[in-house]
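There is one chain below, alone, in structure tokens, taken in the form predicted on its own.
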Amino acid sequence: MTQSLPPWHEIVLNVFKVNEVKLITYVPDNVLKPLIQALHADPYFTCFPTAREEEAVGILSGAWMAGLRGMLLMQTSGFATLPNVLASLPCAFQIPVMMMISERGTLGEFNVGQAAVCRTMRPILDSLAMEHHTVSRLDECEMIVDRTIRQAIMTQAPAALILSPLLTGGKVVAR
């Protein structure tokens, strides 16, 4: 008899707790909505939206310096605004800013801008020497999220978790 796994967002929430990731900043995103709602509903987390991704990186960097672990939730298009702030703050000063990015721009994407950012996101992360992993399967979700968080903290280096539409279902647009 096979045991069914909980939904991806429940797995992620539990991994955040195990790793004491308590501060969640985000730019609203429909794909991440179930996770954002679950985080807001749990008193363990301090969770709030930011106007821009760059603002969230600054908040998380300051939180780390104050002894608090956090995560930025965003979608692929928001990544396009981040290379300068990533290079000049968390990469330069070894601050383990962690990002969870819902991947848009692939697998039937309708928005040309999303597709362009999706094609450049991983090469930019590589050029910044930032650890990044893509979560595509529910059975790998816990391990990849957990190990990426642990490595970021132990090495004091920023990291990105990319949530594939194969995991989340992506953004569905009616035909």
Given for the second form:
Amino acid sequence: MTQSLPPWHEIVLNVFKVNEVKLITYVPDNVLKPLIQALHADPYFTCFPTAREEEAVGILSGAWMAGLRGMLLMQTSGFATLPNVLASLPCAFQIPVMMMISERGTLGEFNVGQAAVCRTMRPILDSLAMEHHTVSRLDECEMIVDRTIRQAIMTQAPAALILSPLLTGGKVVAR
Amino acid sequence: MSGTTHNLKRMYRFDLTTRLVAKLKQEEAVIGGIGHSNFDLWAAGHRPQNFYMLGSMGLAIPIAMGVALAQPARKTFALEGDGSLLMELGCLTTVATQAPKNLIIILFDNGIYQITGGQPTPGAGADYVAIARACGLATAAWAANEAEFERMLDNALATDGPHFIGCKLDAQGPKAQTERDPAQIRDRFMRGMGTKKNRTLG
Ligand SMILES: Cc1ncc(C[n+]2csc(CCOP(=O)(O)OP(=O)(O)O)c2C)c(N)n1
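Show the form predicted in complex with its partner chain, please, the one above being the form predicted on its own.
Starting with the chain above, the whole complex follows.
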């Protein structure tokens, strides 16, 4: 059944369009490369990198208040730089900043630093009482991404989508 | 306009903020940074198009940039302290590269973290206009005095940006303290931006 589905990044891009998520800010990650490339190639999206993930949280907060929906793409270590600004901007002001995190540091990671950072991610999300879902199966990708975006907007609450290596293949290390 | 910090008058933040607010006739957006930038924005007279930060140090310019991208026809100001800018200096490169025409950055440089007790910042000798220019904001300049600040504002309101106006501040504190109710600040700001339209009750 899953053989007939498009790749995860095509599903994600289409769900962004259906939900009018037009502004994409990112600090890149290898696993996100095909998604970032496709977003840049599609004139529907305004897509650009920021120097820090914090900066992107500010841009998306301002954009949402002024009527433009967006998504922040980053890797696990990028998310780990964010608790202060998430707590004091989208959480405190009830702004649906939406984040998509490529999960590094698990399922075959070579970098011990990434592995240590990865363990902080879900405890941080939980302690901020932030809605988060992990996408690990292609056949669940559309529903989880779509419903998480819709709920974030309707409840005016920030949310995080974690892309598991089970979905993306992760970063493959040579034996 | 000046590209160097010699002979710059040290000005009073509340006075500069009042001069800015007096020029806003088109429902321009203004984001007041953490520190005393947002206190004096509040003290200069609340407008629905004002957003007051309550944390997220360094994000006044990014927030303003997001507003500017969402509403290209609305001039959008960021009022940011030097300490806060230091925390997010990289954002100047993003602004320069994306170059939103309607974004105006006003830097309030007192050389200190005034709100936390007046400690000098590590950049007390830094030239933030030179930094902004080197990041690609070619027209960045210091305002030598109040009259020039007003002329630079008129120019920024009349021409495409992004603009960066540096102001050296004196040591005076803020005029008042912002009312701290983030959900209300956000709701009022969205109504000021026209993105929330239903009438409030009571
Ligand atoms: C990440 C972070 N570090 C430290 C602080 C504490 N803090 C709040 S405002 C501030 C100083 C702001 O300085 P500046 O932007 O120059 O404004 P001023 O107080 O001089 O008006 C500091 C250090 C904070 N809120 N967040």
